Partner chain sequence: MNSSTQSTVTRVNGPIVDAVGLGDAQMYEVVEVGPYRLIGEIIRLQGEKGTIQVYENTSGLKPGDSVHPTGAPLSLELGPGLIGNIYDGIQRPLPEIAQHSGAYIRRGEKVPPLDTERNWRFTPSAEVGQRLNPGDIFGTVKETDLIDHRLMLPPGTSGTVVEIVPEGEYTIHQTICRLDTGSSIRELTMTQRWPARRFRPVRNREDVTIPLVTGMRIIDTFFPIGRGGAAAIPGGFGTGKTMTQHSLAKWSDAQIVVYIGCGERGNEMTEVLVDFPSLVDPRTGKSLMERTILIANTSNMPVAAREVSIYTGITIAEYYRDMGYDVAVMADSTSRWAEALRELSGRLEEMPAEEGFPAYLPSKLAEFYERAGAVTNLNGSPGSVSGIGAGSPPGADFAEPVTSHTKRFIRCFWALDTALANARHYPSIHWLTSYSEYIEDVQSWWEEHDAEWATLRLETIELLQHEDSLQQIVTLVGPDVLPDSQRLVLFVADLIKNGFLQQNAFDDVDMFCSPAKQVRLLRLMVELHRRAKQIIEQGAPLVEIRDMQCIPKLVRAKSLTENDDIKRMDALLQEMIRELDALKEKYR
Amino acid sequence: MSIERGLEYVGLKGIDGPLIFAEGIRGVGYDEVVEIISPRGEVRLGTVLEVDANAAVVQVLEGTEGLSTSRTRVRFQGQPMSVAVSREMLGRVFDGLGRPIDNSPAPFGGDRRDISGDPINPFSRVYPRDFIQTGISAIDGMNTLVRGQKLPIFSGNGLPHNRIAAQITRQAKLLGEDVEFTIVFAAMGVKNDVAQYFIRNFEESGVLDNVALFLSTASSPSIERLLTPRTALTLAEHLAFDEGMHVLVIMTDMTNYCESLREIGTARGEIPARKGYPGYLYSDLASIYERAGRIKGSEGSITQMPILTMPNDDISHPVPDLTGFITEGQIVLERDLFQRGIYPPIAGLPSLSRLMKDGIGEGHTRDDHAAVASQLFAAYSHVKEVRGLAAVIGQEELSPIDKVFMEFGEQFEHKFLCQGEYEDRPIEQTLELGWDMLSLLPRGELHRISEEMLDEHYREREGSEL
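In the form predicted on its own, let's see this chain only.
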C-alpha cells in the first residue's frame, strides 16, 4: 500500500484500541489531521501520533469500533488539528472538538487556529500582579488568585470540586476596572449529569452568556479528552490576545486527561514511568498550563484554574505532584472539613498561592491584607498543634491560652472558611471576617501584625482575662 497526501487509500496494517497503523506513507507530519472512512461510509477524524520514514500511528478521535484493516480508507490532510474561534462562541456549549452540542448552528465565521497554540516567548510575558475576586473567603483572603496565574485545585473523589468550580464561574470578577472579563470552561470525562449540572447552573444564574463551555463527557471517546483543554485554550487565546479580553479558564478534571494520556501510551507500547504514566507527562501538562499569562502589547490575559482529583487523596501522586511543579501554588480540598459539613472544604495549611503577595495590598485589595493572611495562617497552624496535643492529654488538660486557640480554630472553620454555595463575599467582607477571627485571640499573640494595624482594626473582647 502506498499513501500520498490528497488521495484516498484503502487498507491498514493493524488496529489496536483507539489506534490505527498505516504503512508505505511519505511526507506525513506529526500531529497531522487524518480522515478515516469506515466500511459503512462514516467519516471520523484522527491525528498522527507517531511517524517514521514510511509508517504512521494514528489516534482515532471517535473510536475504532466498526473499522476493518482491509476496507477502511484513510486520507491525510496535511495540516494539524484546528478549530474556528470567535467571540460568538461565548454563551454556547461545545464538545471537546469545538462542535456545537446546544442544538444551535455553529458560530458564523471565525479564524481557524491550531489547537496546540503558539509558544509564548518568556521575554514577552508580563508578571501577574492584579487581583481576581472569586467571592470565596478561603481563596481571596488566604490564597489569592492573580490575573495571569495558574492556580490549580487539588480535590478527591466525592469532594465538591464541581460545586466550587461552578461557584467561581458565577462569582469571579475584576475590581475597579472597566474591562471585559469572561470564562472558558472545559470539562473532561465528566458524567452526563455533571455536564447538565454545569449547563443548568450557568443558565439559571444568568452567567452563561459570558461563558463558553467545552464538555467531553464520560461517554465520549477517551481520546477527545486530550483535545478538550487545547480547544478551550485556543478560544481563550483568541479572546485574550486578539480581542483584548481577560479570560479565566477552568479545566476539570485534569486527572481524567492524564488517564487518557496513559491509555494512549500503553496502546503505543511506550515504556511507562511512575504509576504507568508516560515519561513525558510533565512536558505534556506544561504544554497546557504554560498557555496562561499576560503578553506585552496585549490588553488581555489568561488565568487558569485546573481542577484535578487525587487518587486516594494522595498529593504525592504523579498528577498533582507534577502539576505543583508547573503551576504557582495549589488550593487543596480537605476530606475531614467536608465530612464535618464545612463548605468549601479548603484546607488552611496545604493551600498556597505563590503570586498572592504581588496581587494584594494597597492599590489591589487593602493594605492590611498580607498581614491578616499571614497571621491567620500562623494561628491556624498553632490550632493544629494544639488539637494534636489535646488528642493525647485531653482537652481539659490544656492551658488557658491553648483553649483560646481551640475556640479560634472552631470559629475560623465555621465562620471564615465556611460559607454558602451562593454566597458572594466581597474582599472587604472577607478581611473584616479575618479581623473578627483574630480578635478572638489575645493581642499579644498576634506577632505578625504591626501595632499601627492592631490599633486600627483589633477589637477587644469583653471579659477577656488573657
Second form
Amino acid sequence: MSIERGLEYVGLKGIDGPLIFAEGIRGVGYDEVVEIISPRGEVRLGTVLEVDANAAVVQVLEGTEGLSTSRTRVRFQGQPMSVAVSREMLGRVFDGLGRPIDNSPAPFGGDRRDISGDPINPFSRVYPRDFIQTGISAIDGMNTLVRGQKLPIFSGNGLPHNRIAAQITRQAKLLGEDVEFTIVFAAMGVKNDVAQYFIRNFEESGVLDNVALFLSTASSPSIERLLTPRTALTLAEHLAFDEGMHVLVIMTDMTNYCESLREIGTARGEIPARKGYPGYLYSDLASIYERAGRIKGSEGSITQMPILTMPNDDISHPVPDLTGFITEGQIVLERDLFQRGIYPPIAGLPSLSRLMKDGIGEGHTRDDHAAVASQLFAAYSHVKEVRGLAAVIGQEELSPIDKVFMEFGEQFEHKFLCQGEYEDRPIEQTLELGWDMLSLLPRGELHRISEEMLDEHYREREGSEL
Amino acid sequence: MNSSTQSTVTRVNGPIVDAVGLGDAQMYEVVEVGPYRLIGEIIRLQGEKGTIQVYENTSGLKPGDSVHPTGAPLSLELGPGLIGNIYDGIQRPLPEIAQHSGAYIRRGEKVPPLDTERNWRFTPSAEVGQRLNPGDIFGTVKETDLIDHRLMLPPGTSGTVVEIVPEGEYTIHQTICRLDTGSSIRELTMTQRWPARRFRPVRNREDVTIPLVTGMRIIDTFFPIGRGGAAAIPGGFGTGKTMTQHSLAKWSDAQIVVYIGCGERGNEMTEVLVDFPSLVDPRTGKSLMERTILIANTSNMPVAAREVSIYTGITIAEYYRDMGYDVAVMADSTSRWAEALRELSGRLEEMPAEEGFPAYLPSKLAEFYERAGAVTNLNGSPGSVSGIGAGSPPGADFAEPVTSHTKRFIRCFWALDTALANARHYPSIHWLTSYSEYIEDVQSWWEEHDAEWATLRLETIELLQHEDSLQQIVTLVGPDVLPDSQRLVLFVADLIKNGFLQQNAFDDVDMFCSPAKQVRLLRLMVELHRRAKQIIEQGAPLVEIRDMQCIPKLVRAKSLTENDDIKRMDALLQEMIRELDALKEKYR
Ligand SMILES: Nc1ncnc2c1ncn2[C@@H]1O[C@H](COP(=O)(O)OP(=O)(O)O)[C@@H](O)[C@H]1O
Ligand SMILES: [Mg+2]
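Next block: the form predicted in complex with the partner chain, after the form predicted on its own:
So here's everything in the complex, that chain up top.
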C-alpha cells in the first residue's frame, strides 16, 4: 500500500443498502473518492459521506451487491471525484463517471476537474438575453428560450418529451449567427432505447461529432446517477467557458436522479422532508441547475434542458416543484392535449419562461412579441374558464362572446400550438400566427395590446360585429 | 486566545464539523478550519468538545486537521462603502472575490468587507469637550450622492471628545476621533463591528403611521405595509415573489434598500447588478444603486452561509436605521433560509418537529420579523426597518410550517395565487386571501390624497367579494340568468382587475404608480359602479354601460397616463361622469 495510491484497508464494519461503513481508518477526508475492491476483485467507486476519527460512511456508486464485510478492500484516494475533460470527448459515449463505453480508448490528456464544481460568483455572471429560435411556436412565441437559460420539460409517462427535446436539438439556432450548439447529453436511469433514440436523432442530423453522451441507463447502478449530471456539466463548463462554445445540456430523467438521492438519504436514516425526499433536495438540485449560464470573460454559454417525468402528472410533487423553484421557467406537457392529438402538447398556462422578457422585443425578435404573448395567455386562460362553463350549461347556452372564445381556443390549439415534428417555424411566422389567432377575437377584448400595435397588426374582418 | 491547547477536527458531516481542544473557545466564536482555513462558527460546546458550522465547502476536510479560533464572534464591519456593494452571506464582497478567484468562488477566500484604501471626505460634527452618548453622531461622510453616512458611537460606548480630526480625506481605519470614556481613551474610526445575529438596540419602539409606498396598487391601496412594518409574500414557483421583491427594491420610497438573495438564483442577483445602476429613482433622480446593498447567498452557495445571510442583511439595515433612515429589507426567500436551518439541524441530529424542521423554527422566524419596526434611535432620531420576506411553500400549500408560522409574526400577508399567475394576471397577489393590519395606521396619510380613501377602498373590496360569490353561481348556470344589476358587478369587477389590479412590471409607465394616480384610478372605478348602478336601477340595460366611449380609456388609463399627469386623470373622471349623466337623463 503506497501513499500515492491512497491507504488501503481490508474488511468493513457493515453494509446497508448503497452504503458501506469502514472502520479503523485514518487520514480520510470528507467527500473523497474511494475504490472498493470486491472479494472477486472488481473495482467499484464510492465517495465519503461522513467521516470521524476512525470510521467513514461511504456511498458505493456501483452498488453493494456481492460485497462482504470480511473480504472487501477499501482504498481511499485522497481527493474528490474528478473527470478529465477535453474537446476530444465530443463524439464519444461515456458512463456516468466519464469512462468510455464505446469500445474506444479514453480520450488522451485533458484537464482533471472536481465534478462538483464551485459556485459561480453572481457578480461574474452575464445576464442571458440572446433569443434561441427553436422553431416551435409554443416555445418561441410564448415561452421563449434564451442562451444560458435553464428551462426544464415537465412531462409525464408516455408523453412525447423526448421527441420535443430532439426537435429542439435539431432546430435550435440563434438568429443572425451561424454557430452550432454543442450538445452534452446525460441519461440517468432511462431505458437504453431512449439513449438510442437520441443517438439516432443526432446521427440523422449529422451532429453526432458535436455531441458527448454520458449514459447511466436503467441497467446501470442507481447511485451512479448521482454523478452523471455532474460529470456531464463538468465537461459542459470546460467546453463553454474554456473553449467558448455554446453548449446545450440535456439531462433526462431528473426524477430518477432524485430517487437515487432519496435512496441514499433513507439508507443513512435521515429525517425526510416531503414524500421521503431529503430536506436538502432543493440545494442538491440547485448545485446542478445553477451550473447553467454565461460568465464574464467567456464567449460561451451553458443552456440546460432537464427533462423530468412528474409522478402521476402531479406538478406539486417534490421533484417538479423544487425544480420549478430553481429553473428559469418550465415547459409543461399536458396529457389532455396529447390525447387530442396535439403535438407538441405544451400546456398553455402553467408553462413559463422567466428569461423571456429580456430575450424578446425589438432588437431580439419583434416589438410586438411581449404583447402578443401576454394577450394569448390571457385569452387562452379565458378559454379555459369558458370551457368549464360550457361543460355545465352546454355550448349553445354560452353568450355570443364566449362562443367566440371557444372558437379561438380550438384554433389556438390546432393551428398555433400544433405543428409537425419536423416543422421549423421562423419567429415571424409564429408571431403572425399569433395575430391570426388574436384577430379571431373582437378588438375591444385585447386589453393587453396597445392601440398602436392593434392598428398595425390586428386584422379587421368583415362583419365581426360583437 | 490560549494556543497551548491545539484544537483539531474529529468528525466531518457536510458543513457540520466536530472538534476537540475547544476548552477556551466561546459560543459563536469564529474559527478557521483545516488547511484552507475555512470560516466557521462554534454553535455547540461541551467541555473540550465543540461543534462548528462551516460556511464553506468542507470537501477534503479530515479528522486531525487543525482548528484555529479567532477570539471574536461572527460580526460585521459597518461603515462607508456598504452601499452599492454585493456581499455573500458572511459579508465577503463578491466583486473582490471575483478579482481573486475568477468566475467561480474558491474556498478559503479572505477579503475585507470594506475598501480599506479608499479616501472618504469626513466632516466632523462634534467638538472637543463635547459629551457623547451611545448612537450619537460625531461626523458624516458622503457615502453616495444620496446618502450621508452618519458616523455614530457604537451602542454601549460613551465619553467626552478629546480630539477630533478636521474636515478632510481619511480612510476607514484611521482614527478620526478620540473619546475619554472615563476609564480609558477610546479611538474611533469610520467603522464599527457588530455581531450579525444580535439586534442593535434602540431607545424606543414606535407605532407605524406612514405607509411604505411601493408603487404597486394592490399593495398600497389594498394591503399596505407601513414604514417599519413586516410583510410576507408566499407563493408557488413562478407566481411573482421575486418580481414583486425587485419592484419593491426599485420603487418603494425607503431611503435605503437591503436586498437579500437567500438560496435563490444567481441570475436574479446579476439582474439587479445590471439593472439597478442605470435605473433612476423617481424621487431623487439618482441611480438606484446609490441606496442599495445586496446580499447574495444563492442556492448553490454553502447552506450554512445561507442561514447567516438573513442576519447579515438585517443587521446592516439596522445600522442605517440607527442613522435615522427609513430602510427596507427584502429577503428572497425565507423558506430557503428555513431549509438551511433544517439541514443543519438534521446534521446535528436534533429532534425534528414538523416536516423535519427544528422545533425552534417559529422562534427564529419571530426573531427575524421582530427586527423590523419603527423606532426612536439611541441618538433620538426616528428610523425604521421594514421587513418583507418571500416564502416558497412546497406545492404552493400555505398550510406548511414556514408559511403558517410566519403568519404569526407579520401583519401584512400578500398571498400569491398560482391560478392568477397562470392566467398572467400580474401581480398575482390575491385580493381575497391577502390582508394587511396596517390599514388603520396609514389611513390618515392616505386621506390627505382623498378624504374618502377608506370608503373607496372598502367599496372596491366588497365589490370584488360580491363578484366572487356571483362567479360561483355563474359557473353553475352561466351569467345570463343574473339580473343586469349583478352583471354590472361582474363587469366592473372585470374592469377593476384589468384596469387597476393588474400592473405589468415591464410597462414603462405602469411599473410604478404614484399614490395620487392610485386614488384617482380607484375613484374612477368606484364612481362608475355607483352611478351605473343607479342608471340600471332606472331601467337601462347593462349594454349601455358596456358600450360607453370611456370604457376602453378606463382600462388603459394606468399605462397611458403619466404618474404626475393628475389633470388628465381628473379630466377622464369628468368625461366619464358626463357620459353617465347623459345616460341617466336618457332613462329618467
Ligand atoms: N408584476 C409582474 N409583471 C409582469 N410579469 C410578472 C410580474 N410578476 C411576475 N411576472 C412574471 O412571472 C414570472 C415569474 O415571476 P417570479 O417573480 O420570478 O416568480 P417567483 O419568484 O415567485 O418564482 C416572471 O418571469 C414574469 O414573467
Ligand atoms: Mg423567485
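Think of the rigid core as the biggest set of C-alphas that the two forms share within 1.5 Å after superposition. No experiment lies behind these values; they were computed from the predicted model shown. Positions refer to the first chain, counted from 1.
When two forms of a protein are overlaid on their rigid core, residues whose CA moves 2 Å or more are considered shifted, and residue 33 is not one of them between these two forms.
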